[in-house]
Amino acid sequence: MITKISKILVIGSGGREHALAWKFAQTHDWDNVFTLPGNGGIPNSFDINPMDFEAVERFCKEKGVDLIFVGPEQPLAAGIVDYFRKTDIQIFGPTQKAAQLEASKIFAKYFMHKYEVSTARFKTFQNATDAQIYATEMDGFCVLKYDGLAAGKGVFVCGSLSELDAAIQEIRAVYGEKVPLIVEQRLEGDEISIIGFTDGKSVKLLQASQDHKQLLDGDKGPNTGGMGAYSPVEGIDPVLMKKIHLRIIKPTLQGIHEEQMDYKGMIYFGIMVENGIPYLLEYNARFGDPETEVLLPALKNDLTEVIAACLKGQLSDIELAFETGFFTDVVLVSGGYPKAYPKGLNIHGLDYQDTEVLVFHAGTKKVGEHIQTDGGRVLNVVAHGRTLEESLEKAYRMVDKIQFEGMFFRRDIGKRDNKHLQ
């Protein structure tokens, strides 16, 4: 039974949760917005697991909590939704079951061949030798991935056989030489997040945004849990959408129906278009990251009222409202993320105010009266304008307010050609 919503439960620490909270708190206000374990810059934080399951039960009956919504993946994969499922909380999200199209990259491209979803070719291994023999036969040219949850970091884009090399030497130092990997076909374009919410039967997409998941400018370095985003993409049409409801998001809800998924959540499509055809290259079962922090913003609707249509499976009644122009966001993070990095290092400029521009805390802890890093990923500084350029502006301007020791960013989000979008 479906129950009025009125306080909330956000799961996670991430800018995610804070972008989130924020938005719940502009309907429901902050008192009524709870997180779990949060950082140092979302209020009513609170230190607990969110992966002790009982533990969270216990808040959500002292506090009164009426919905969670999980943030994070591996509280989805362990099966979050399914212990709250049980009691009278109500809770957002896919069960573990339906969590396996991230939880198990083997598990969604397989759900991907069954339903006919467009993809690229791909192999399955269960050692790094098999795999390394197989991608070499590729010339290198290939991508690697290891099937669990890797925090973003569990893809290797290989052009060549010594980067071929240094993956798979980079994967046995991480997994070991038994690991399940895919060796996937490299497919070259623009790529794109198509993120929605469902009730399982239904998908009400919002604005599509652009993740920068490499660390340096020009999409060079390592892959990252992402560096910035910015929405809406220009170059999208009608006709790609076309294209990927067809090819990617109808066949996706049919496997989800016919593999009777109890599915009520947050999914996620990473796309690439490659000359104007999309493929799918990833299932997530949450709001992407950085990708939350432009996407609700722009949405103008209540989330509680989407979320809510969504737990009582009527999400087809709901039209989704954006704001017009665009939304940036610049992610700052640690000198030398995303290997080892310090943590601990006070942050200033953050009591510089600017109505135009909101800062989503990631990694920072608070300590007495500073805040301080305390991860990877530290700051999200989110931009509005009327166009691209208007909103970049004006995050940039901000970044150049903030600094801690080791900062590091990326100075090009939102400055590729998107040329295969036609």
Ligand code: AMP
The other form holds:
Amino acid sequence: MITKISKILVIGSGGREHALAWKFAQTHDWDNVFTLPGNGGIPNSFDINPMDFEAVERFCKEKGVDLIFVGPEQPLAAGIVDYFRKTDIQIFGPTQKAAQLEASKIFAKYFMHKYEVSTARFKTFQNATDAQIYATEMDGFCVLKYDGLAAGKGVFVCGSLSELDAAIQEIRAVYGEKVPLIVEQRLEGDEISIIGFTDGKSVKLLQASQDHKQLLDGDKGPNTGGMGAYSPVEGIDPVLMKKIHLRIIKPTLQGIHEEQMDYKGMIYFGIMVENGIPYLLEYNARFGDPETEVLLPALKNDLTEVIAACLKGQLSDIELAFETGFFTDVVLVSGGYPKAYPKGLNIHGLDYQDTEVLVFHAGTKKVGEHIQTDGGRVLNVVAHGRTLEESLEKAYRMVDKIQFEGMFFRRDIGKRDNKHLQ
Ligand code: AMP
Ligand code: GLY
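Having looked at the form predicted on its own, could you now put up the form predicted in complex with adenosine monophosphate?
Below is the entire complex, every chain and molecule, led by the chain shown above.
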């Protein structure tokens, strides 16, 4: 039975979770929104490990929580939804079985293959040597993927035999010789994030967005958790959206139905568009980060109403509505990230108020009256503008006010030419 949603618990600690808690607080007041473990910027953050489901349950009972929203993938993959389905506390997210779509890349690829979801050609291997032999036949122009949750670090995009060798060496060093691997056709195009709500029967999409995964301007340097995002994406026309629906979303829903997956949560389609053709790179069984930070401020609906409709299996009754204009998120990271970085540095400029800008915290902690750095991705500066340029200008104006030792950010968020979208 679906009960009234009065008190909400958000699981997670990043910018995504700050944006979620902020969105819930718009309709339910900050007093009724809790976050575990949260961070230095999210009110009502409590230092409880979300992987300890019994501790989470005790917390919910103590506070009278009636809805849990799971931000990150680890608790989903560990079965937090299955656990709470046996209690009277409502939870929004896929079950462990459905979360396999994200947690196991091999599972996801076979699912895509079985249901004819448009995706890159692939083969699976159980050890590094066999994968290397096969990838060598592709002259090293391929993508190697480790089969498991690796926070974006288990994927090696190679363009030559020497890059392939280096990738195989790293895989052996990190995971050993006996390792489940996918070797995939390498695609070249524009990547977009298509994220929606699902009740397992239908999907309601938020606006399209683009992440900026690499550390440096011009998409150079190592991969990160995400250096910024913007939404909506100009250039995604109805023809492309129709292809995405027919070739990716519709067969995915068919598969969820036929495999009897209990999937009431967010579904994220990571798509590469090559010459106007969409290919699914990955599913995520959750909201994206940093995409959430631009998607939720744009969403006009009461989030709890959309979630309640999903939990009742009545998502098709909901119409999503969006603010006009563009949203941009510039992520401020610690010096050294994504490698080692210092923590505990004071952050200055957060008291500066701009009504058109939101600052969502990620790796921060509160120490006395100070907010200090406590992670690689530290803050998300999100701005709204009538045009993309206006939103960028407002976001970077705020970025200029904020400061901590070693602070780094990309200056080219939202500056994509997206040649492949049509
Ligand atoms: P994944 O975790 O599978 O989304 O892969 C992480 C990143 O690797 C993606 O965001 C892409 O930038 C890149 N990638 C993954 N698969 C491919 C592919 N088949 N061709 C080109 N790039 C890819
Ligand atoms: N922005 C990519 C992700 O959340 O996985």
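Think of the rigid core as the biggest set of C-alphas that the two forms share within 1.5 Å after superposition. On a predicted model such as this, the values are computed, not experimentally measured, just so you know. Positions refer to the first chain, counted from 1.
- Superposition of the core reveals a Cα shift of less than 2 Å for Gln214 between these two forms.
- After superposition on the rigid core, the Cα of Glu163 moves by 2 Å or more between these two forms.
- The Cα shift for Asp82 between these two forms, taken after rigid core superposition, is smaller than 2 angstroms.
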